[in-house]
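Next up: a single chain in C-alpha cells, the form predicted alone.
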Amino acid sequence: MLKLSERMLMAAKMVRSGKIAADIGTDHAYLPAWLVLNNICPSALACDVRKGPLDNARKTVELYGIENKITLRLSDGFDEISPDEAQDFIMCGMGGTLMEELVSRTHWLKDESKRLIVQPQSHSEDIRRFFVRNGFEILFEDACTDGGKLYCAMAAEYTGKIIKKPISYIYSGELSKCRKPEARLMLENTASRLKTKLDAAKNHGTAEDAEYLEKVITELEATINEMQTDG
C-alpha cells in the first residue's frame, strides 16, 4: 500500500471525507492517490505546472490502477481548474510566499464550501497574513518532524469576516493550540529567528521595525510559555 511522508500525511489528514480534492503542485501524485486508495476522496485532481512531474504522476496513477479516479492536469496553480471541480485544495512543498500569490489571484476560492490545506516549506507567516487579511479563518494547525526538519500544516476556510488578531498571530497561527512538542519547537525556532532580525533592525534598520519585532517576540514568547504539550 502507498505510504506518505510524515509531512504529506499531516496535510492529507486535513482533507474532508467524501470531498473531491485537488493537489496543487502534485509531483508524483502520491497524496491524491493516497486519498483515493484510502476511500477518503471519491476522486481527485493531480495538478502541476510542469510536464515532468505530471509524467511521474501518471506512473503512480497507473501503478495503482486508479486512472478513472485521478484527473491529471497541467496547471499553473489554480489557473486551469474550474471552481466546481473540487472542494478541498492542497498545497504542499512550496513556500508560503508562492502560496499567497497563487491563492490571491484565484478569487473563486472565497467560497465557504471550500477548504484550503497548506503545508508551507518556508515563510508560513506570508500565507497566514493573507488568510487573516482576506476573510479566511485558520481552523487548526498541526506540526511534525520529517527527515529531521520541522513542518507545519494548516486548514483554512473562507468566512468573509476580517477578525483582528494579535500582531504575533501570523507567526504562531493556531499552532499555539497544537499539543505536540513539535509545535512548541517550531514557535521557539520562529522566536529565535525573529530575535536575529531584531538585532539587525537595531543595527541597520529603522526604529519602527525594531519596535514591531520587539512586540511580536514578546507576544510570541508569552504564547510559548502558555502552551501545553503532550510530549
Ligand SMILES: C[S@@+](CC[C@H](N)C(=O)[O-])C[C@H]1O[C@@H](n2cnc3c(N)ncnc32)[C@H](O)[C@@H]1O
Contents of the next structure:
Amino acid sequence: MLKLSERMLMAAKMVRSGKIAADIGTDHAYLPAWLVLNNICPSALACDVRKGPLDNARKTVELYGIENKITLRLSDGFDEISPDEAQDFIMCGMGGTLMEELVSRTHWLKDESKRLIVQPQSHSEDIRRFFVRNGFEILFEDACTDGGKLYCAMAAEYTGKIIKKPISYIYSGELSKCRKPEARLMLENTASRLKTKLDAAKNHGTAEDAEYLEKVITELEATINEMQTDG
Ligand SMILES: C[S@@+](CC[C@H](N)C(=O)[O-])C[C@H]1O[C@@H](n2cnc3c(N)ncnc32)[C@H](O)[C@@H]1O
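Right, and the form predicted together with this ligand of this protein, after the form predicted alone?
Time for the whole complex; same chain goes first.
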C-alpha cells in the first residue's frame, strides 16, 4: 500500500471525504493516489507544469492500477483546470509566494463550495496574507516534523468576508490554535527569524520597518505564551 510522508499526510487529511481533489504541483502523484486508494476521493486530478513530473505521476498511477480514477494534466497552476472539475485543491511543497501567485490569478477559486489546502515550504505569510486580504477564511492549520524538518499546512475556504486580523496573524495564522508542540516550535522559529530581520532593519533599514517588526514580534510572542500544547 502507498505510504505518504508525514508532511503530505498532514495535507491529505484536510481533504473532505467524497470530494474530487486536484493536486497542483503533484510530481509523483503520491497524494492524489493515496486519496483515491483510501476511498477518500472518488477521483482526482494530478497536475504539474512540467512533463517530467507528470511522467513520474503516470508511473504511480499505473503501478496502483488507478488509471480510471486519476486524470493527469499538464497545467501551469490552475490554468488548465475548469472550475467544475474538482472541489478540493491541494498545493504541497511549493513556496508560499508561488502559491499566492497561482491562487491570485484564479478568480473562480472565490467560491464558497471549494477548499484550498496548502502546505507552503517557505514564506507561509505570503499565502496567509492573500487569504486574509481576499475574503478567504483559514479554517485550521496543522504542523508536523518530517525528516527532521518542521512543516505546516492549512485549509482555507472563501467566505467573501474580509475580517480585520492582528498584524502578526499572517505569521501565526491558525497554528496558534494547534495543540501540537511542533506548532509552537514553528512559531518560536518564526519569532526568532523576525528578530534577525529586526536587527537588520535597525542597522540598515527604515525606522518604519523596524517599528512594524517590533509590533509583530511583541504580538507573536504574546500569542506563543498563550498557546496550549499537548505533551
Ligand atoms: C517540490 S515539488 C513538490 C511535489 C509534491 N507536491 C510534494 O509535496 O512532494 C514541486 C512541484 O511543483 C511543480 N510546479 C512548480 N511550479 C508549478 C506551477 N506553476 N504549476 C504547477 N506545478 C508547478 C514542479 O514541477 C514540481 O513537480
